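Presented below, as structure tokens, is a lone chain in the form predicted in complex with the partner chain.
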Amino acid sequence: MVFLLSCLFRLLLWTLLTADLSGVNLAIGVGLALLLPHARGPRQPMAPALRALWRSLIAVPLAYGEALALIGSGDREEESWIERPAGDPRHRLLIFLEVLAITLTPFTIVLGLSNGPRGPHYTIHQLRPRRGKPEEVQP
């Protein structure tokens, strides 16, 4: 399953740089999908992989919502790191749908991927508009 969606990521990358649908550009296409390496390693789950991907796309117009939320809050922010339960760590498009979805957002960064005693999570700078009384920033 994992091939056969990274062959129509290819093709329609493909497709989008040549602009042309004709069958002869189309057969070139997905030759090409085919014959480029793939990635090898153990057969990984399909459902998780497509969840986060929708998670990554509604994570662009959620984007917008948090600069304009950074934005009115002037220049008062507070800074904390938090953690939050990742995926499976073997699994690497998940890993990688899950960490494009977290750093697109401007509230949070993703610093790193650890395994600790309650399962993988990962360690996440926050950047948040201050509400209430001033508190210590954490370093």
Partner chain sequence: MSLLFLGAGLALWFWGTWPLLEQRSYLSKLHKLSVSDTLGSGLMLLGLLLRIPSQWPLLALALLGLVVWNTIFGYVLARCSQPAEVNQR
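Having seen the form predicted in complex with the partner chain, please provide the structure of the form predicted on its own.
A lone chain is what you will see next.
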């Protein structure tokens, strides 16, 4: 089951990267999904992996919305650094999916994963379009 989900996820990434749903391109994607090495190690918990995969899929339309907002905002972004709780660092697939969901959008990037008093968390650099009128520059 995990192998099948891994192959489907790889095929999804391939189609997102190539933006081509032709039969030949899908066949190439299936071939790559099957031939690329798969992770060996402890079994990943299924429920958190599916939640992380769902958040990664939801991030795709969000990324398009943020890209449109970026086009319309010009130079008016507000910058902030935030911390967000992370999954179990022992499960590399979960960490990968969480980081993918965060960095897929044009306004956010993960700067690091660290352990704190409340457990593991991501340090995230985030931009948001500034609302309202643009500030006027004095000559």
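Since the structure is predicted, the reported quantities are computational estimates derived from the model, not experimental observations. The term rigid core refers to the maximal set of C-alpha atoms that superpose within 1.5 Å between the two forms. Residue numbers count along the first chain shown, from 1.
> For T123, decide whether the Cα shift between these two forms is 2 Å or greater, given a superposition on the rigid core.
No: T123 shifts by under 2 Å between these two forms.
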